[in-house]
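Single chain ahead, written as structure tokens, the form predicted on its own.
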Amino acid sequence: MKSIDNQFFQTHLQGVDVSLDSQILDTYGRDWTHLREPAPSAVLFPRDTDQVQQIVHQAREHGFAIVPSGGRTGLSGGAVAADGEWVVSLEKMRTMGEVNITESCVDVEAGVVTATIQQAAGHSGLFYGVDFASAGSSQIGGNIATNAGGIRVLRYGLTRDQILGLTAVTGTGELLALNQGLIKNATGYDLRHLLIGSEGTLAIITGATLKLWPKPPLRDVLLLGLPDHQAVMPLFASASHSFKLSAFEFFSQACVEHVCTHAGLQPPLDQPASYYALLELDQVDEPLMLDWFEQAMDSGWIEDGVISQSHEQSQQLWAYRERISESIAPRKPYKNDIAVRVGSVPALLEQLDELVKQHYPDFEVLWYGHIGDGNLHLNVLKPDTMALDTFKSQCEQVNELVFAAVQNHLGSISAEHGVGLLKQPWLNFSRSAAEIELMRCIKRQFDPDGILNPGKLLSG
């Protein structure tokens, strides 16, 4: 690691807030994975895009790598600085413009927290469509860099579908202002979409123009107990043809038990079910809802269920799904975030369930996910007595089997968490050799010295 001190930054980056404090380095050098120890050399806090450009110029001139940092809620190691990099935190870039009601959009800097955007849109009678459990701490720049998904992709799409414009600083310090809020723009390659999901390897995202949606109508939330995972897809098919769904979530009884223990909640149903589906849909007449519910029970797809009767109860039902991640966090879970076409979910789930039972006989394994968009989360919990390195190594040995099954279904090894450090060695299970080489060529054009988030997404 190169030697560096405050005098260096005072000389070369006047006006940029910098910390060399060991506790700050540790905090900002990691994300939620906790599977790699951080070792950044400095944490920088720019206040505007000009300062980001200055940082990139100086890093390039003096041979330092940069790890862009948002809310650090990522689950793939994409924001980990483990080799003397400069962490560039965008958290002080939190300017948000007035919500443009006429055009249904808003301009934000990269450090604006997701929940802040949701609240501002709501106060203006509009809606920001991306939502997930970390909305209160994740930042929009990180959401864009990972093309974040969440619980309402079924209705509103991924973060990619919300981006009308983008500003970013490349690895040479050049400022890009892309699309600038236009709805129609047929002038060649749309570089905006190269940067969305690029995990900070091509440019540092500093701002965006976000699409907002009409405020949704009142919604019902249903929490349904299923006898087995075979019931998931016929239930989804029936619900999606009967209602206007915004979410269709899936989780196991083991997940419910962890949430109830962690959050002090009562079980959602009188009798536990093997699996659960949580549906969110535009409110319909009660007789129609009850008729569908009875038909689903008669078909054997559900054993019991509850329908929300108020906004407060809707939130309570969502807690059984949204609080899974926080409830298992102390167990240092090894997470696989995979996706296939919706129709392939049952076959993949059955195949992987047998695989993990065979190869993880002593580990507790939890299933949950966004079934409506083909996204499954496989979480393996670390035994309390096992060393973290040993646990990680054993999980990685099974990755090739898991990812080979996903590949056979023409799926993705990362649906919404990104590739980062943790999945980079297995990128070839989702991308062809030709694709990976083209990605490397693009990386060289945007970042010829390789200073932006090295080792993430692409090797070398």
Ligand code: S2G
Given for the second form:
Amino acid sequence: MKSIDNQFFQTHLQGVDVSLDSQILDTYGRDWTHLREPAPSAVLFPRDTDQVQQIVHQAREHGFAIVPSGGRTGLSGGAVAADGEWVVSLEKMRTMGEVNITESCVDVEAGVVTATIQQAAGHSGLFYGVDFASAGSSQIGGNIATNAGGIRVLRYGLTRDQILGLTAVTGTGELLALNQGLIKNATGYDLRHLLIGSEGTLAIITGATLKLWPKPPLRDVLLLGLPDHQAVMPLFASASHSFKLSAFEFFSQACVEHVCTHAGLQPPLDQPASYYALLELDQVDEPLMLDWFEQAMDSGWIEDGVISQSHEQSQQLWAYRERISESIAPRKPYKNDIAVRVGSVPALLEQLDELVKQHYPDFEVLWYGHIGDGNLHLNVLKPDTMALDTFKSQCEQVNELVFAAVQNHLGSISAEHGVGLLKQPWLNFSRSAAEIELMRCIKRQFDPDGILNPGKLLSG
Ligand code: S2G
Ligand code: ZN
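Moving from the form predicted on its own, what structure would you give for the form predicted in complex with this ligand?
Full assembly next; the chain just shown is listed first.
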């Protein structure tokens, strides 16, 4: 690894905040995975796009790789810096414009925290459509780079669907200002959508114009106990035709037990259920809701359930779903984040349930996810007595089978967490050789020296 010192930065990047402090290097060189020991050579904190361009020029000239860094809440190793790279943190680029009521949009720099955008939209009587458990620490630049999904994709789409304009600096230091906030723009390839979800491998995202939505109506939250996972799809079909859903989440009893233990909560229903569905929907008249509830019970899709009576209770019900991830984090779960078309979910669930029982007999396996989007999170918890490396390699051996099942359904081996380092060896289960070659050609155009997040998404 090339050494570098403060003198270098004072000479070549005057005015740019840089840290070589070992604690800072360690903190900014990792994300929420435990994949590699962080080992960047420096952490740089540009304050504007011009400084980002200078950094790219200097990295190119002196042969350093760059790892763009947002909130570092990623789950696929996309923000890990373990080979002497320069981490370029956008956290000091966090200006946000006035909310534009006329156009229902807002201009933000990449370092603005997601929750700050949600609050600003709310104060203006509007709504930012993407939400997930890490919104309090994730940054919009990282959300865009990974096309973050979250809990209301069903109603508002992915981060991709919120981007009206995008500014970014390519691997040659070129500043791109894409789409400029336009709703309509039929002038050729939409490069904005190439950069969204490119995991920092094509350009460093520096800012965006975000679409905002009308303030949502009052909503009900239902937490329903299911007898088995076979009930989940007929329940979803009935609910999506009876209500205006904004979320349809799914999780197993094991998830509820971990959340109740971790957060000190009482179980949500009088009796435990094998699985749960959490629905969020635009409020309907009580008779209609009770009628649907009764019909769902008579159909055998649900055994029991609770309907929120207040906003506070809605939040309490959401906690059983939103706090799963934090509750199991200490068990260093091996995460699979897969997606198939919604209609294929039952068959995939069936296949994977069998596969898991056969190949993970001694591991605790948790199912949860966004059924409405066809997205399942299969989390395998590390046994306390097993070394992390041993556990990871045992799980990876089963990956081929899991991803083959996903491939059979023409699904995705990474629904929303990205490929990063973690999923890279299995990219071919979801992308053809021709697609991967085209992605490499695009990478060569945007980053000819291969300095942007090398080793992520596409192998070296
Ligand atoms: C979720 C969050 C990260 C994880 O809870 O929907 O995307 O897999 C996840 O724990
Ligand atoms: Zn998720």
